[in-house]
Structure formats: C-alpha cells, structure tokens
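Given as structure tokens, the chain that follows is alone and in the form predicted on its own.
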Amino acid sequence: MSSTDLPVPAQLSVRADWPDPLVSFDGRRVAGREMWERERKPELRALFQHYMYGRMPSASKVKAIVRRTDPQALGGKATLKEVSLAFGPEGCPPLELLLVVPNKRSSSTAAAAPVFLGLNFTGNHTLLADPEIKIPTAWMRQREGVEDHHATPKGRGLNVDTWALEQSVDAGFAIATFYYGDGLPDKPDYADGSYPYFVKVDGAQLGPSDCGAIAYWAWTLHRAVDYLVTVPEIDRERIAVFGHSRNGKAALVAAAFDERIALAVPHQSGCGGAAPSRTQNPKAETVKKINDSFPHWFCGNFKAFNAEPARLPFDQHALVALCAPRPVLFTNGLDDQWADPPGQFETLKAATPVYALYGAEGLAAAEPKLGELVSSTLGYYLREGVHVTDPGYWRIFLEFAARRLKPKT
C-alpha cells in the first residue's frame, strides 16, 4: 500500500467503535491466516506507519566491535560485554549496546540463553555498580547524576533495580540494553544522535509521515537484533524485547514490524503503546495530550487526530495484532492510569480474534485480577502501585517468559 493511495486523516470516517482488525481498508473480511500474512497484515504496517509512528528507515548493515568483555561480571555469574553497534555512514553514532549473558545455564535451558533486550532511560552505566562502563555521550534529560543535560559518573549504579540484571542472570536470561538516546535524544529537535543520518526532516516539524521518535527506537531495537541473532550464546530464537513507558511503546512497535522477536513486554507504555487512543478512561493520557506532551514522538499525520481519534483507520489492538501468533504481556500498576490499565486489558481482548488464526489462545482471562498473572498468550499483569519498574515486576517478565519462551529441543 502506498501513502499516495491513502486518504488525508480529515477524509476518513468517524467510527466509536474500534476498527475490525480482520476487515481490510477497503473494507474486505480477512478470510483466513493466509489473506492475513499476505494482505492484512502489510496494510496494517503500512496504515500504522502513515497515519501514527512515521516511515522506519530501511535496514542498515550493523558492525559490532567489542570494546571490553569481563567474564566474571555479577561475583562471577555472567560475561559483560560493551558491545559498539555501528551502522550508517561515515560519522554516525552506534550504539552503545550492554550484553550481559550468564555463565552457567541450568539443565533445563538450550546452550545459548534467552535474552531481553530494551532501551534505557539513563544510560548502561546506571544499570551497575562498575566503575568501567561507559557512559553515554548523548544529550539526556535532566535527573540525579545528569548535569547540564549529560550523564556524569554520579549515575553509576543509581539504577541497579529498575533492569534487576542480576535477577535475570540467576533465571537464565541474558539482558542487552542500550541508552535510547544514542539512536535520538528525546526532545523536539531532530540534530542529534543517528536519526539525522536516515531520516531527513524539513523545518522544525515533523512531516505527515516523517519517522518520529517512538517508530525510530523502535528501529534501533531491530539493528541490536541484527547483531544478537549473530552472538553463539544467545538463543536467536528467544529474543524478548522489553520497555518501560515510551520505551515500552518502541518495544511494542519493535515486535510489531520485527517478526525475529519472539516476545514482547510493553510495561506500562500507555497511549501510543498499549493503551487505545479511543480511551474511555477520564484519568488516562489522550492523543491530543501525548502530540501537545511530545511532538517529536508521532508523524505528523496523527497530529490530525488530536480532537478525533475516532478517525483513526485502527487502534492498538491491531498494534498487537501484528505480533500474532507471539507472546504479548501488558503488565501496569492500579495507580498509574495514566497508562489506563483497564484500556490495555480490552485491547488484548479485541487482538485476540486475530491470535485465533493462528490456533493461538490470546487472552485467558474475561477480567484481570489484582496480583495475579494471566499467562495466556496475550497476558497480562496488575498490581497495586504507580509507573515504575523494580524487582517485582522483573519477578513478572521473567516468570512470564520463561513459560512461553521454551528452548527448542
């Protein structure tokens, strides 16, 4: 589908009701698993690209160079590796991506280890208490251990229990993570890190289908991915992707347009992520609020949809939909409505149907139960408390994938 065949967002039709992800554009019923690989899905990717997150650029060819490796990372428990990602023309940062795989695998695990891979907020070297990680060059916003918009060695350790990488060490899972602010530093401005390289914007605007920073992360997800599927004692075939809040949003697009990924965790990633746009939530976040919020994060085109996201030709049901017949977990805190928790719960209903094609269960479950984990294909999670990640919900993402994600034998 070409943007030219599409219709300008004032020219679509207002519908309350969420758009049947098994009816085509042109108004067609999905007959089967093969129409939809075939015709609905591409559509799907497409309709998303045009009217919310912008165009991706297209792939790039990565080249890893390892900078430092120490095999006796975690009291001896994993290998560390600080891995540069390069890719790009001349000129143009890698990133920075932290691999920590652990040593010993259990007897029942394959060789190679099942690996959650996700941007972080702060920067590889907040994640551990080591003195020889680098930190991060980019512009970030402004927190404990950031001076003057840039990462200080005040950072170090600070946040050792948001990626609880220890934890995952001692499941059996490997983590990769890099500061989502070497592929574009999240503000409204599109000079810096590689964006600039791939993605030409014209003014201090984004264009109607210009790729704006959620779609862009998104793609750097998928250049990490490129160079996991290549790393002997990573299992390519049980590549996570995880993601808090906007973080998670890009985690949930990276899964979308990457079938590679076999699963995906977006924690808490609200509107423009889990959450529908049609919201019927009065404490969650609104289109118009996330555009007015963050216009540097959409295209131009769902500007558009700021006092009609009725208009909207999908809603994030289809979203998850394109990660059929793959593991999705939303997993949210009863005190963050923000994210509208209960808005995410319906969208994993209404992609079920989708999953179905595919002899998938979807969701299991008619309503959540606080504390209690649906371990459906689609899952989902919710606990008491507000936007935040820490050791318990980690306890969640890794139960949760060490049930779907199973060694090949």
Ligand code: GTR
Second form
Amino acid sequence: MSSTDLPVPAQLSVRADWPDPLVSFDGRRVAGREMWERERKPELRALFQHYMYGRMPSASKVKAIVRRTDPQALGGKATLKEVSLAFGPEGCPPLELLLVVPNKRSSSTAAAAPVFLGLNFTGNHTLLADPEIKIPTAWMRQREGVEDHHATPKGRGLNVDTWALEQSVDAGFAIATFYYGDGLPDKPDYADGSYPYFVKVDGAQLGPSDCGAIAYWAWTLHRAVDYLVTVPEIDRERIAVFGHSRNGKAALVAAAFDERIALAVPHQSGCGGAAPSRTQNPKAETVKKINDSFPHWFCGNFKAFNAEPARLPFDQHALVALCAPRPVLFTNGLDDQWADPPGQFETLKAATPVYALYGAEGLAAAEPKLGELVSSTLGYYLREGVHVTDPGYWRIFLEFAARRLKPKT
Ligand code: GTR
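Could the form predicted together with the named molecule be shown next, to go alongside the form predicted on its own?
Okay, now the whole complex, with that chain kicking things off.
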C-alpha cells in the first residue's frame, strides 16, 4: 500500500468501535494466517506509520566498536561491555550501548543468554555504580545529576534500582541498553542525534508522515538488534524489549515492526503505546493531550485525530496484533490511571483473535486481579502504586520472560 493512495484523516469514517484487525482497509475479511501475513500485516504497518508514528527510515548497516570490556562486573557475576554502534553517514553520532552478560549461563541447555534490550532515560552511567561508564553527551531533560541539560558524573549509579541489572543477571538474563536521546533528544526540534542524518523535516513541525520520535526511538532499537544478533554470548532467538512509559511506547512499536524481537514488555506505556486511542477512561491521557504536550512524538497526520480519535483506521490492539504470535506483557500501577491500565487490558483482549490465527492463546483472563501475573502469551499485571520502574516490577518481567522464552533445545 502506498501512502499516496491513503485518504487524508478528515476523509476517514468515524468508527466508535475499535476497527477489527482482521478486516482489511478496503473491507475484506482476513481469511486466515496466510492473508494476515501477506496482506494485512504490511497494510497495518503502513497505516500506523502514515497516520500515527510516521515513516521509519530504511535500515542502515551497523558497525560495532567494543570500547571497553570488564569481565569481572557485578563482583565477577557478569561481563560488561561498552559498545559504540556506528551507522549512517560520516559524522552521524553512534548509539552507546551498555551490554551486561551473566558469566554463568542459568540453563544447561542454553550456551547463550536471553537479553532484555531497552532505552534508558538517564544514561548508562546511572544504571551501575561504575566510575568508568561513558556519560552521554546529547541533550538531556533536567533532573538530578543533569546540569544545563547535560549529564554529569553526579548521576553515576543514581538509578541502579530502575534497571535492577544485578537482578536480571542473577536470573540468567543479559541487559542491553542505551540512552534514548542518543538517537533523538526528547525535545520538539529535530536537529540533534542521528535523526537529522536520516529524516529531513521541512520547517519547524513534522510533516504529515514524517518520522516522529517514538518511531525513531523504535528504529534505534532495531539497530541495536542488528548488533545483538551477531554476539555469540546472546541467544538471538530470545531478544526481549523493555521500556518504561514513552520508552515503552517505542518498545512496543519496535516489536510490532521487527520479528527478530521475541517478546515485548511496554511497561506503563499508556497513550500511543498499550492504551487505546479511543479510551473510555476519564483519567487517562488522550490523543489531544499527548499531541499538545509532545508534538515531536507522532507524525503531523496524528494531530488531525485530536478531536476525533474515532476516525483512526486502527486502535492499539492492532499494534499488539502485529506482534502475534510473540509474547507481550503489559504491566501497570493502579494509581497510574494516566497510563490507562483498564484500557490496556481491553487492548490485549481485542488483540487475542489475531493470536488465535496462530493457535496461540492470547490473553487468558476475563478480568485483571490486583497483584497477580497473568502469564498467557498476552500477559497482564497490575499492582498498587504509581508511575515507576523498580525491582518488584523487574521480578515480574523476568518471571514472564523466563516462562515465555524457553531456549530451543
Ligand atoms: C507523560 C506522558 C506519558 C508518558 C510519560 C513518560 O508526561 O504524558 O505519555 O509517556 O510522560 O514517558 O514518563
């Protein structure tokens, strides 16, 4: 489907019910798995890019430069590597990846470790108390350890609990992460990071289907996957993506557009991620609110849905459906209604018929139970609390991933 064939948003019909992912844009029912794979999946990917996230650039060849190796990280439990992932034309800034791999593989059947890959908010140096980890040079939002919008050594080790690296290593998982602003700093201009080397924005605002930040961050995750599939210590069949909030939106998009990703945990990802655009939750973030606050996250066309999200030719269940039959877990806090936990549950329910095409179970629960992990292929977990990532949530991510990502024997 070429984007020139697609109507402008105002010409799309209003559909209060969520559009059925198993009915194509021209109204034909998807007859089975083959038609889903061949026709409907590419069509949905084109629709999501055109009306919501913007067009991702095509892939760029990645060159990995291992800058540092510490085989005795975490008291000897892990090998830490700092790897520059260079791509694009001369001068294009690399992604600075932190890779921590357990030295002892947890399963006798697996020579290589499964990995959680994700974007971090605050820089790799904040995730471990290690005086050598490279500090990001790109623009950063103001917070503790950041001065004049730039990270400083004061941030070292500040967010050890947010990523709980040691807990993952103890569970046999590797962690691969980089600062989300390496690709595109989180502000409404398009001049920094690698983004301007791949996307030309004409004027101050994103054009109708120009690549927004969420899609670009997802695309940088794909570049990290390009590298991870070449690392012998990593099991290329067990690459999971994780992200919190806006980085969770990017994680879900990354999984929906790249089959090499075996599992996704978009944690508290909310509007534009796991939560429906047609939400019924009066406390949840809306399409208008997100577009007004973060004009750089989504393409120009998406703003046309501010008043009427019911014109969207899809809802977020179709994004999850693009991950089928791979496992996806939504995790939420009861007090974080802005991220719309009940709406997210409905998203999983509505994606389930597409999982059924593959004989996968989808979501195996009629309603959420507080504090109980639903660990079906489409998983769900809700607990007391606010918008946060902590070791308690990591325990759930790791439990779900251990159950759902078995090594091939
Ligand atoms: C909020 C935004 C949410 C979520 C969150 C975050 O301000 O409204 O969509 O992304 O930020 O990323 O922490």
